[in-house]
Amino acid sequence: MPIALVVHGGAWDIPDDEVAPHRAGCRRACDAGWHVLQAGGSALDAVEAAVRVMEDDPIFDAGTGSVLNVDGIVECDAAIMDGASLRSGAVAAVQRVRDPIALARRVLASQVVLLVGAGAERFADAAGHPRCAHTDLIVPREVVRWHDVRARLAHQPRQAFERPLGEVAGRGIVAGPMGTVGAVALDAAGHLAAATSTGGTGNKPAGRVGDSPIVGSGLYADDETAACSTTGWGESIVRVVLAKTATDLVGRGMAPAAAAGAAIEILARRGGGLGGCILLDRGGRVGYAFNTPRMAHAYRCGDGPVVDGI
């Protein structure tokens, strides 16, 4: 069985001066996941390794470098799913957690599927998962963006100011990062896995949860069809259950490239949304699509080299 791995670093209007670091970060993440697969590791281990690289890279909106919520702090969501068992683990609205995907992996090994907020943080402490200070996750770039967004929204009606940035962007008021990171993998045993992690949308209300930790929306993996990770405006992605929609299209006989494109068309037409997805089927075929100006991504299949793009 050929091994394969695909990663993404967010779908949005990535600025020109951030293109190179986004591509480089995706390549590093792909390399990390590939080393796991090449050594005979599982798809689950590979997607966790790939996503952790991007969570620790301040260029991405996940872990360190995440956007700030309305209170000026970082709240993260993450999820991971095993295509063999259909088991998943997720955390949402967690604070002071440097590698939320690793915490989601701990949840996967527990008796629950999704933990949120203070409950997830209590679980992290009980499990011995490392915590950090709020400021450890904040980078100067996002502080500047946060102040800029709040200044622009101050001229909008109060109800617009209180909406998540993604929703405001969808209405054409203001644009900003809709970055999420993710990975899908196929291991030598023929098993698929998916992982997704995000800091969400800038200036979001405290406690807002998007698509990323929701199985079927932000990710899905099934050994019988495909694995998918999504990125973009979370509220619209949830409406069309984007990841499950994409993998179901593969299950109906579509090639991953065609299925990814069809899923993003559904996102735009039925969900009114912007975003992207990466897709990998049980034969190791890759697909990806996006309707934003750019989506950072990288992949590697079989004996081929790493391919990256944006």
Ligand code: ASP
Given for the second form:
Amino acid sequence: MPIALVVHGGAWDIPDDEVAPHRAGCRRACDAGWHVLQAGGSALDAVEAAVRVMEDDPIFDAGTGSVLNVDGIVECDAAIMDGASLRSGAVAAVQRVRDPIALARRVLASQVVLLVGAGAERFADAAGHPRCAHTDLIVPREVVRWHDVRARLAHQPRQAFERPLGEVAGRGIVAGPMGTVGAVALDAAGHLAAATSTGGTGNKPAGRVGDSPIVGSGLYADDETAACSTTGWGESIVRVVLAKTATDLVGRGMAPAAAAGAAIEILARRGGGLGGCILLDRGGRVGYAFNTPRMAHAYRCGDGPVVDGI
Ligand code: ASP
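Structure of the form predicted together with this ligand, please, following the form predicted alone?
Okay, now the whole complex, with that chain kicking things off.
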């Protein structure tokens, strides 16, 4: 059985001076996941390893380097899904956790599928999962962006000011770079897995949860069809259950490349949305598509080299 891995480092209009670090970060993540698969590890371990590399890389909107919410702090969402059992684990609106995907993995091993906010943090503490300070996750770039976004939106009515940046961007008012991360993998045993982690959308309301930790929207994995991780304007992605939509298209016989494109077309037409997705089927065939200016990504299949793009 061929092994394969695809990662993304977020959609939106990644600025020119951040293109190289996004590509390099995706390649590093791809390498980390690949080492797991090559050593005979599981797809689940591979997607977790890949996403953790990107959570630690401050260029991405996940873990360290996440965008700031309306209160100027980082709140993260993450989820992981096993295509063999269809089991998943997720955390949402969680604070002071460097590696939300590892915490989501702990949830996967528990009796529940999704823990949020204070409950997720209590779960982390009870499990001995390392916590950090708010400031450990905040990078100067995002502080500058946070002040900039608030200044640009200051003339908008209060309601617009408190909307997540992604929604405002969807209304054509202002766009901003974000960098949710995700990975999908196929292991030597023929199992698929998916993982997605994000700081969400800039200036989002406290407690706002997007698509990323929602099974079917931010990710999906089913050994009978495909694995998918998504990025983009979360509120629109939820409308069309983007990850499940994409994997269902593969299940109906579409090649992943065509299915990814068709799913993003549905996101735009029915969800009025912006975003991207990566897709991997049980034969190790790769697909990706996006309708934002850029989406950082990298993949590796079988004996091939790492391929990256943006
Ligand atoms: N989908 C993420 C969210 O809405 C953001 C992103 O992918 O850029 O939380």
